[in-house]
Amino acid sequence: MEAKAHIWIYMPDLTIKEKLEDFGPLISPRRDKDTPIYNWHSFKHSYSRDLVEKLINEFELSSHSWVLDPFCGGGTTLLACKEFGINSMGFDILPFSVFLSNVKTRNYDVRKLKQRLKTFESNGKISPSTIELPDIEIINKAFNNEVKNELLRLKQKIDSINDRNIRDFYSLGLLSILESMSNTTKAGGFLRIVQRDVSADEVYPTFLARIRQMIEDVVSLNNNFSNVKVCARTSDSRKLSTKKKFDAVITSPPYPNRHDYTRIYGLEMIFNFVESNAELKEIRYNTLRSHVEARKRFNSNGYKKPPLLDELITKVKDAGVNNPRVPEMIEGYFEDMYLSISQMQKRLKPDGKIGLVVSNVRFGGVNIPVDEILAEIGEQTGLTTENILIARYRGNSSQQMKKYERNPSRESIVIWKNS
C-alpha cells in the first residue's frame, strides 16, 4: 500500500497509525445525508458529525471548552459542538460557508417560521421579479429562462422578509434546491454541466417541500441543542480576526487538489453573495493557494520550506502536468498552510489539541505526502506532533489512473499538541 511504500518521517517521534476502522467511516459527509440540520445543504467538502464527536471525546473537551474551526465550510464542526454542549467559533473566507454555518447553528422561533410558511403556501402566484443576477456565464448555462425567473421571484419574496433570522432560513431553503433545479452537478472539484429536464412548475413545490422539512427538523431538534455560544465570521485563516484562546481546533483545510470552491459553489455565491463577476474573482484570487488561480496574499516570515518539497516539485515538473501553474500552487499551498497553522497555534491554549483532516495528493504520478509535510510545518510554529492517523485511502483521478494506474493516497488526521 502507498503508506508503506512512501513514508518520509521528519520528526524522530512521529507516529503514523492506520486507523481505518476507527476513522474511515467518519471522514465523509455522506454519513450525514439523512441527519436533520446537517443535511440542509449538500456541502460535499466536509466530514461527518461523528468525526467531530470522536475528536471531542479524544481531546476530553467539556461544556466549558471552546473549539475553533478556521475553515468552517459547511458548519459541521460548529453544529456538532453545539449539539454536544461545546462552545465554538468558525471562520471562512467564503461568504456562503459563513452564512451556511450560521443558519445551521441558530435557534429559531418555530411559530414565526410556520407563520411565514403560510404566506408562501397561500400565495402560489408570485409577482414578477424586478431583481437581476450578476452577469456571470455559468448562470445562463445552469438555468433555462423560465426556471431562472421562477427562482428570482422566490428570491425577491424571501428578500422582503424583515426578520433576518427568518429571511436567512428561507434563503438557505432556496439555495439548497438550486443544484436540483439546474443543469449542473457538483462533481469532485468541478461544477459540471449536465442535462436535466427541469420545468419552472417544479420550483415552487420543491422549495415548499424543502422548507417544510427544515421546519420539521427545527421542531424535533431545536430544543435538544444546548444553549451554548456559537458563531461563524468571514475571515482569512492566514490572519484570523480573533484574539480569543481556544481549547482545541477541529478543522479541515482545502486539499491541494485544484478544487476551487468559488466555482463549485458558484450558483450559491451568485444568488446571494456577490454582485459582479469581478467580486467573485476577487474572492477566488484571495483564497488559500489550493488551486491554480489563487494568488499570494501574505508574507510568511519565519517559514522554512521543508527540503523534501523542492525535491517533490522538481519531480512533478519532470513528470509533466496539464497545467504549468501546478508546481507553483503546491509550493504556495504549504506556505499558506504555515501561516494558517501559525494562527491556530497562537489561538490555542497551552496543552490544547488540533485535529486537522487532510489528504495526500498526486500530480504526474508523484505522491505528495501532505500530512507529513504539514506535520513538520506545524512543528515550526511551536506545536508538537502527536500522531498522524490514517483514516482511509483515496483513489487518484481517472486521468492519472489511466496513465499511472491506481495508486491511492491516504486521507489522514494530523494531531498536534500546543506546548
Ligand SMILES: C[S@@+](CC[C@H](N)C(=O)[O-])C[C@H]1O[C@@H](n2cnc3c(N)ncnc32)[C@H](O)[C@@H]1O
Second form
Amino acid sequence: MEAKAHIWIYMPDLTIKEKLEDFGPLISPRRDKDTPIYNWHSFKHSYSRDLVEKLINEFELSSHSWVLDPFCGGGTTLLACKEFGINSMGFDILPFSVFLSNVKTRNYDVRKLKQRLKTFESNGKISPSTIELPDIEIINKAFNNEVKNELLRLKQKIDSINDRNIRDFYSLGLLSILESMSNTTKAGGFLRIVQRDVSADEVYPTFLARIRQMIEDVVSLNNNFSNVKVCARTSDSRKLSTKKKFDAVITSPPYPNRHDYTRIYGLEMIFNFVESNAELKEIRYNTLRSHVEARKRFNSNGYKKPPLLDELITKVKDAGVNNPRVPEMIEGYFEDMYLSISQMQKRLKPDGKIGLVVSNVRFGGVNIPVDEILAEIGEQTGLTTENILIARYRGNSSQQMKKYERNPSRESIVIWKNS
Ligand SMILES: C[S@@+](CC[C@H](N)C(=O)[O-])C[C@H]1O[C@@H](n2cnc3c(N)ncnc32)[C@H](O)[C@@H]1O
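What's the form predicted together with this ligand like, now that we've got the form predicted alone?
Starting with the chain above, the whole complex follows.
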C-alpha cells in the first residue's frame, strides 16, 4: 500500500493529498447505474455525474461557462454540465462515443418518440432483414444466427427512420442491449466470451422495454435543460478541431493499461459505425497509445521526456513483461499525453482549470506514477499543478497479485490552473 501523504517527486513542496472519502465513491460509473439517461449505455470507463458536479463547484463555473472534454467517452461530463446549466463541448476519436454523448444530451420531442414506439409495438409489420454486418470474427462468436437476424431486423427498421434525432435515439436503444443479447461481456480491457444462450425471442421484448424506459427518462428529465449548449464531435485529442476557449476541462484520458476501446465497444462499432475490419483497425491504430496496437501519429515538438520515465521503462524491461511492446507503449503514452495536454492548455482561458482523472499502473511489479508524471508534463505546457488528489486505490490483477503480492495503484485527479 502506498503511504498516506506523498511528497511529489518533481516538486517536493507539493504534497499529494489523499481524498478517499470525498472523491473515491465518485470515480466509478456504478454510482449512476440507476440514474436516468446517465445509465443509457454501460460505458465501463466513465466516472460519475457527482464527480463532475463537485468539480463544477470547485472550479466555480456559472451558466456563462464553457467546459471542454477532449475524451468524452460515455458523455458524463457533457450530460452533467447540461444538467447543471453549463455549456460544454466534447471530442472523442471513437465514433460510438461521440454518438452516445450526443444522444444522451439532446432534447427530444416526446410525442414523436412515442409515435414511433407504436410502429415497433406492432412487431408483425417488421420484415426480415436484408442487411448484413461487416464480416468481423467477433460477431460470429458473439451471436448465434437467430439472435443476429432478429437484431438486424430491428436495425433495418431503425435505419429507415428519416428523423435523425429519433433514429439515433432508437439506434442507441438497440446498441445498449447488444451486450446482454450476446455471448460477450465487457471485462476489463477486452470483450470476454461467455455463454449466455440467449434466445431470439428475447430480443424484441428486451428492445421495447429498453426504449420505453428511455422515453420515460426523457419525459422526467431531459427537456428541463433546453437552453444549455452542448455538442460532441469526432476529433483526436492530440489535434483538437476547435478554436474555442474554455473556462475548464473536466476529463479522463485512457489509462496506459492496454485497454483497447475499439475492441471493448467492438459490437457497437460493428453494428453502426464501420463498414469493414480495415476501417475498425484504422481507428484502433489512431487511438492514444494506451495499448500496444496504437501507433505513433504526431511529432511532439517541445516535449522533454521526464528522466524518471527512462528509469521506470528500464525497470519494466528488466522485469520481463509478457508483451515486449509494453515499454514502447508506456513511452508513447506520455508523448501522446503531452500533445493532448498541450491542446487543452491552448484551449483554456487564462486562470482556467483542468481536472483530469487518471490511474497509476503496474507492469512487471513496477509502479508507474502516471498522475505525477502527467503533472510534470502539464507544467511543460504552461500549466501550474495545483493538486493531485488521491481518490482511491485499485487492486492489481489476480495474475499480478500471485507474482508480486497485493499492491494497489492509486487513481487520482490532477488539478491544473492555466497561468
Ligand atoms: C476513460 S474514457 C473517457 C470516459 C468519460 N470520462 C466518461 O465519463 O464516460 C477515454 C476515452 O478516450 C477516447 N480516446 C482514445 N484515444 C483518443 C484520442 N486520440 N483522441 C480522443 N479520444 C480518444 C476513447 O475512445 C474513450 O472514449
